[in-house]
Structures are given as C-alpha cells and as structure tokens.
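To begin, one chain is listed below as structure tokens, in the form predicted on its own.
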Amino acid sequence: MQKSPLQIARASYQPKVPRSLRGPMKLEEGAPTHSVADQEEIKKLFPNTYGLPIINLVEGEAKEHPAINVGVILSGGQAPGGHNVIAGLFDGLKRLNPENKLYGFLGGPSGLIEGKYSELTADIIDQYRNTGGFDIIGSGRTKLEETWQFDNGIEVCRKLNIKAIVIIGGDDSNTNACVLAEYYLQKNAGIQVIGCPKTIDGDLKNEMIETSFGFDTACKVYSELIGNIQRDANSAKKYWHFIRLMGRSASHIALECALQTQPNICLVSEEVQAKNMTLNDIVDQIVKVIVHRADKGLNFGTILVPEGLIEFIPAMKKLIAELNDLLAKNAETFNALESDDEKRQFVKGVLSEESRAVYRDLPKGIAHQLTMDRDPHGNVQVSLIETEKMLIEMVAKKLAQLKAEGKYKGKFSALNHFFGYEGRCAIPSNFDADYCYSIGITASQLIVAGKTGYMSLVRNLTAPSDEWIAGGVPITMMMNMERRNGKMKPVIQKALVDLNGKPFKYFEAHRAEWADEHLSYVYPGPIQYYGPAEVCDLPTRTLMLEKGK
C-alpha cells in the first residue's frame, strides 16, 4: 500500500507520555465520589459502581501480572486519535505481560453482540500508529441497552476468555459502558468495563475530564480552513462566507475556532438560548455588522454558525416540538394534501399563534424541510437543515429592504460552507497523539488493577506532557437523570459552553473588535507535527483559557 511522506514519517513518531506511565506504576485512591446530580436515583441504579474513588497512577515497583485477554470497541462517530488509544492499550498490556492479548470487536458495539472480532497483533497495530480514522476495526452506533445484548456479550467474552472490555466513545457510549459494568458485576460475569473519552464536539468534559480526544485536531483542521477563507476574503474583498461547523449539542467547536481565527461573527447557541433570541434577532445581529462594515467599504467577512443553532432558539425549539406532535396526530390528513402550498396552509392553521408567526417568517425551503424530512421516530431531522443557507437567504432579504429604504449601500454576495467530516479522521495533532496514547496505557493499568466502571483519565493537560496526571474517574460521578424518549434515564451530563467561563468571556470581550476589522483575522495554517513545542504541542485555546494561560 502506497503511503505519503507524512504517513511514513508519522509511523515512527513516539508519543510523549507522563512520567508516571514510563515505568512500573501503582494506584492511589482518593475519597468516595458522588454523581453530579440526582444522587439517590443514580445510586439506586448503580449500587455496585456508585461512590467509587478517583484514582491516580504514580510511579511504583515492578510486579508480575497473570496473562489476560482484553476486548476493545470503537463506538459512535470518528475522532482523531482513536488508533493511538488502541496502540497505547496494546503496548500497555504487552509491557505488563507479553502473553496478554487484545481483540478488536468489528463495527462497533454490534461486534461484541454478534461475536465479530479480530485479534490485534503488533503487525496490525504498527500500521495504524499516529493515524487518523477508526478503520483499524471500524465503529458503529449500536447502543448497548438491552439485557439480551449484555448476555450475548458475556457468551462472546467467555469464548475468547476476555476479562475486560474497553469502550472508546462519547457520552452516550460511556453511559452504556457504565450500565454494562454494573450489569456484569450483578451477574458476577468476571468482565471489567473501562471507558475512554472521545468526541470532536468537546461536550464530554467536566471537573476531571479536561477535554475529549479529537477536539484539538478537528478544531485545528477547521481553523486552518477558516483562516484560508479569511485570507481569501481579505484578498478578493467581495464575499461573505457563512461557515457551519459540527457540534449539534454544544458550540465548543465554533467557539474554539473563533478563538483561533477571530472571525467577524461567531454565533454561540448557548448564548442565543440564554438571551431568548429569535431567528429574526440573529438575522438583525448579522445584518448590523454587515451594514456597518459596508459603510467602511468592507463588503466581505466570515460568520461561524454552530450546527445545532436552530435547536437552541427557544421559539424554533417550540415550533419543532409542535410540528413533531401535530404531524404525528394528523399524518393521514397531511399526507393526503397534494401541493406544498396546501400543506403549508394546513400547518399554519393548526400551529399556535406564536409558532405560526415563526413558521411564516421561515424561507419556504426550510419550512418545507421541517414538515417533510422525518427520522424513524417521526421527528424533524434538525441536523439536515442547512442553517447557513437559511441565514444567507434571510439576511439577503433584510438587506434588500434596507437598501430600498436607503439605509444600506453595500453589495452582499454570500458563499456557504459546512466543515464536518473534514476534521473527524484527520491525522491527529501531537497533542491528540500523545493524549490518546496515554489514555490507552492508563486503561491497561486500570484493567490489571481489577477496576471496572471507570473512565481512563489524563489531566493537567496544559502542562508539559511529563507533568500530566494519569488515573481513572468513576463514570457514575459524571451522571445525572435526563428525559430520553419520554423516560427518565441515567446519562453522562453533557458540557455546554459556559457563558461565565473564561473562553466565552474572552470571546465576548473581543468580538466587537473582530466584527469591525479585517486586520484582526488570524491564519493558523496547517497542523504542525515537527518543530518547536510552542508550535507543535499546544492544546486548544479553550483549554488554555480555562486554565488561566
């Protein structure tokens, strides 16, 4: 297989790890923990894994460990660095006992249920070190929620003599890992479960998990592209670029990219919700900047739009909920209507007065999509709505009105972009390559120590890698109760952008300046893998600001 020069060079890169992970280790246990909320409910649901202590790994003395077989699962969407978690897990296990074996379950959690697996040997692992993607074993979105799934997993693990499973995933996947750990303890199955924090969205973090892996690389990839666009905009001086970025449940990616590139406008969904902004409020905010810049002869700029924006607009959220309910109850009548106009009139006739006003103001294409594209549960597929195109259409309409009134003399030409899959499988940055490898080694140590229901933990990440702190955090510590599909369920609490946090406050203090200028643009350029640490090894701006650096 032909490889690029960078692929060849990266294969030999040796990830940097904390001092405590370089030799023999021992575990130090802290005080008992409790969940972030709903303590009594979580404790009842997880009697065997609730209240476990936080663990730190420190330098220890060499010990002999009996051979063990371990399984690993990649779960959910891809994130740069997943291969290095597996490489770190493999190396950690082999260092503890060369007879240890690692099995990869193929295609995500379904591989465990269906008994589809492959033994991961040194020859295989070496092909994937420091590479992007999840293609070593593939990923999947099957949820481990049913008793029959858990029992199938027990049978498969017994067949392979597997004593521990490592699940590499986001908040939902790690919630499933915790449920699985609890069930296997109740059944005395003799199978440990360890989770690893993955998601480019950046919403799996808390007081212990400083960042999820992949967030750093993805944001650097997107920021390079945004910087390139800003350089082009500043050169051509004739286009407004509306750039939608991944991150449906939180705006961490949009905010981090704004901190790296300093665009003219960045929308933050959490702020929109907190200020109870309408779609028209957002359009007016964008138009105000465009008109002001046009008065200075600057008919160009960049606007960052988080993927999940629509769901954070209170009035839109209410409209979508009403549509889901009304169209479910009136599906037969609605589907019998022939023309789009008839369907539009029908919808306006059954909506509440407030939602009808919102629906009426939407571009026809978006309004049509809200009523036609449903998921298997009958709900609007919000992630398919091209929010950036909707905003362009609404902004153009508003600017035309202002031009007719003599209040706008500029020229508005817009281009739309969506940056998503471009960042999910990129070659990991040095930070993610090092962080993920350390997470993998840490997971191997938690396994040989007999721990279960833990997430592999590496923190103090703004310090040099020598000073990183490795350990484990009980997954129950991160949980609360939330309504899912009409039922209250235990889930890991998602981390939204903290409007009182240092990253947002820095953005808030500087965005007026960025809106007004074209000389404020920052051009990050491509990820650098070789060179001085201050260029190659820095974590995200979000993490640096959170730690006061």
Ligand code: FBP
Contents of the next structure:
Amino acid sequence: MQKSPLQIARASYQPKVPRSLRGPMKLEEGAPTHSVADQEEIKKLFPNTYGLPIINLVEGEAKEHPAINVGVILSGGQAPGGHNVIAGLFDGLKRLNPENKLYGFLGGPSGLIEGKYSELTADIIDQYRNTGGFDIIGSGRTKLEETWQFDNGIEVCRKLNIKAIVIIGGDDSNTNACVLAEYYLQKNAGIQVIGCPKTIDGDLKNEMIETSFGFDTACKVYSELIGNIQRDANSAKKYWHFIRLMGRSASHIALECALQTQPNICLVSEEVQAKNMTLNDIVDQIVKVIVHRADKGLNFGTILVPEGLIEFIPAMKKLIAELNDLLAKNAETFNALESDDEKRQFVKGVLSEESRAVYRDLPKGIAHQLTMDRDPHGNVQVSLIETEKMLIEMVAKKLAQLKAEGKYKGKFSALNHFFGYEGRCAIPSNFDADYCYSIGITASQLIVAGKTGYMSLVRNLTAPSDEWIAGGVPITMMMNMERRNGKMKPVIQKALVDLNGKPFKYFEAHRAEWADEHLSYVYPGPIQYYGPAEVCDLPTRTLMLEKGK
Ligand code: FBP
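After the form predicted on its own, can we look at the form predicted together with this ligand?
The next block holds the full complex; its first chain is the one shown before.
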C-alpha cells in the first residue's frame, strides 16, 4: 500500500507517556464516590458499580499476571487517536504477559452482539499506530441496552475466553459500558467492562476527565481551515463566510476554534439559551455586526455557527423535546405516512399550540429535518440540519429591508461551509497521539487489576506528559437521570460550555474587538507533528484557559 512521507514518519513516532506508565505500576484507591446528581436513583440502578473509589496508577513492582483475552469496541463517531488507544491497550497487555490476546469487535457494539471479531496482532497494530480513523475494526452506533444483547455478548466472550471488554466511546457509549458492567456483575459473568473518553465534541468532560480525545486534533484542523478562509476573506474582501462547526449539542468546538482564530462572530448555543434568545435575536445580532463593518467599507467577515444552535433556542428546544416524545410514542403511525406534507400535518395536529406556531414558521427544509430519524440514542441528527444556510437566508432578508430603509449601504455576498467530517479522522496531533496511547495503557492496568465499571483516566494534561496522572474513574460518578426517547434514563451528564468558565469569559471579553474593523484574525496553520514543543505539543486553548494558563 502506498504511503505518504508523513504516514511513514508517523508510523515510528513513539507516543510520550506519563512517568508512572513507563515501568511496573500499582493501583492506589481513593475515597468512595457519588454520582453528580440523582444519587438515590443511580445507586438503585447500579447497586454493584455505584460508589467505587477513584484510582491512581503509581510506580510499583513487577508482578506476574496470568494470560487473559480482552475485546475492544470503537463506538460512535470517529475521533483522531482511537487507533492509539488500541495500540496502547495492546502494548500494555503484551507487556503484562506476552500471551495476552486482544480481539477487536467489528463495526462497533454490534460486533459484540453478533460475534463479529478479529484478533489484533502486532502486524495489524503496527499498521495503525499514530493514524487517524477507526478503520482498524470499524465503528457503529448500535445502542447496547437490551438484555438479549448483553447475553449474546456473554456467549461471544465465553467462546473467545474474553475476560474484559474495552468500549471506546462518547457519553452515550460510556453509559452503555457502565450498564453492561453492572449487568455482568449481577450475572456473575466474569466479564469486566472499561470505558475510554472519546469524542471530538469535547462534551465528555468533568471534574476528573479534563478532555475527551479527538477534540484537540479536530479543532486544530477546523481552525487551520477557518484561518485560511479568513486570510482569503481579508484578501478578496467580498464574502461573508458562514461556517457551521460540528459538535452536536455543546459549542465547545466553535468556542475553541474562535479562541484559535478570532473570527468576527462566533455564536455560542449555551449563551443563546441563557439569554432566552429567539432566532430573530440571533439574526439581529449578526446583522448589527455586518452593518457596522459595512459602514467602514468592510463587506466581508467570518461567522462561526455551532451545529447544535437550533436545539438551544428556547422555543426550538421545547419544540424538539415535544417532537422527540411524540415521534417515540407515535413512531408507527408517523412512519406509515407517505408524503412529507402528510407528516407535517400530522405533527402540527399533535403539537402544543406554542410549538405548533414555531414549527409552522420554520423554513420547510428545517422543519422536515427536525422530524427525521433520531440516532439510536434518541438524539436529533443536528449534523444534517443546515443552520448556516438558514441564517444566510434570514440575514439577507433583513439586510434587504434595511437597505430599502436606507440604513444599510453595504454589499452582502455570503458563502456557507460545514466543517465536521474533515477533522474526525485527521492524523492525531502529538497531544492526542500521546493522550490516547496513555489511555490505552491505563485501561490494560485497570483490567489486570480486576476493575469494572471504570473509565480509563489520564489527567493533569496541561503539564508536560511526564507529569500526567493516570488512573480510573467510576462511570457512575458522572451520571444523572435525563429524559431520553420519552423515558427517564441514567446517563453520563454532558458538559456544555460553562458561561462562567474561563474560555467563555476570555471570548466574551474580546469578541467586540474581533467583530470590529480592527483586523485581529489569527491564522493557526496546519498541525505540526515535528518541531519545538511549543508549536507541536500544545493542548487546546480551552484546556489551557480552564487550567488558568
Ligand atoms: P460522537 O458523539 O459519537 O463522538 O460523534 C460526534 C459527531 O461527530 C457529532 O459532532 C456529530 O453531530 C455526529 O457525530 C455525526 O454523526 P454521524 O457520524 O452519525 O453522521
């Protein structure tokens, strides 16, 4: 297979790991933990995995370990670094006992249920070290929630003599990991389950998990592209670029990209919700900046739009919640309707009066997208909703009105972009390559120590990698009860942008200056893999600001 010079060079990159992971290790246990909310309910649902202590890995003595077989699953959307988690897990297991075996379940969680797997040998692992993508075994979004699925998993694991499963996924997949761990303990199945924090969205973070892997690389890729667009905008001086960024509900990606590139406008969904803004308020806010810049002869600019925006406009949020419930309850009737118009009429008939009015006023395309299939976790597929195009349409209309009233003399020519899939499989940055490899080694240690219901944890990430702290956090500690598919369910609490947090505060303090005529664009350029640490190893601005750096 032909490889690029960078692919060849990256194959021999040795990820940096914390000092504690370099030699033999031992586990130190802290105090018992509690879930972030709804403690009584979570405790009742997870009697065996609730309240476990936090674990730290420290240097220890070499010990002999009997050989074990482990299975690994990649779950959900791709995120740079997934292959390195698997490589770290593989190397960690082989170091503990060269007879240890690692099996990869193919195509995501369904591989476990259907018994589709392949053994991951050294030859295979070597081809995927420090590469982007999840293609080593593939990924999928099947939700593990039914007893028959768990029981199939037991049979498959027994056949392969698998003692532990590692699930690499986001908040929903790690919730599943915990449900599975609890079930296997209740059944005395002898199968441990360990989770790993993956998602470019950056919303799987909390007191213990400082960031999910993939966020760093994806944001750097998008920021490079945004920087390039800003330089183009500043050269041609004729387009407004509306750039929608992936990230599902939370605006972490948009905010991080704004911190890296200093665009003229960046919308933050969490702020829209907190200020109870309507779609019209958002349009007015954009128009104000465009008119102001036009007055100074600047008919160009950049606007970052988080993909989850629409869900955070309070009236829209209410509408989506109603749609989620009614689609879950009336799935059969709804799906039996043939035309889009019939579906629209049906929906209008069952919505509350307030939501009906919002639904009726939406552009048809957006209204249709809101009733399309949910993902297996019941989420609206926001990556399919073209919010940036809707905003361009609405802004153009408003500017035309202002022009007619003599209040706007500029020229508005807009281009739309959506950056998401471009960054999910990029070659992991040094940060993600090192972080993921360390997460993988840590998972191998949690497994041989017999732990289950834990997430592999590496923290202190703004310090040099030498000083990172590895260990495990009980997944139940991150849980609360939320409404999903019309029912209350235990789930890992999603981290949204904290409007009192330092990254948002920094953005808030500078955005007026970035919006104005003073050209403050920053051009981050491509990810650098080789060179000085201050260019190549820096974590995200979000993480640095959160840690007061
Ligand atoms: P995960 O939450 O599974 O990590 O997925 C992240 C993500 O890229 C979101 O940002 C996006 O909304 C979604 O996946 C897109 O899903 P799909 O890959 O199914 O199109």
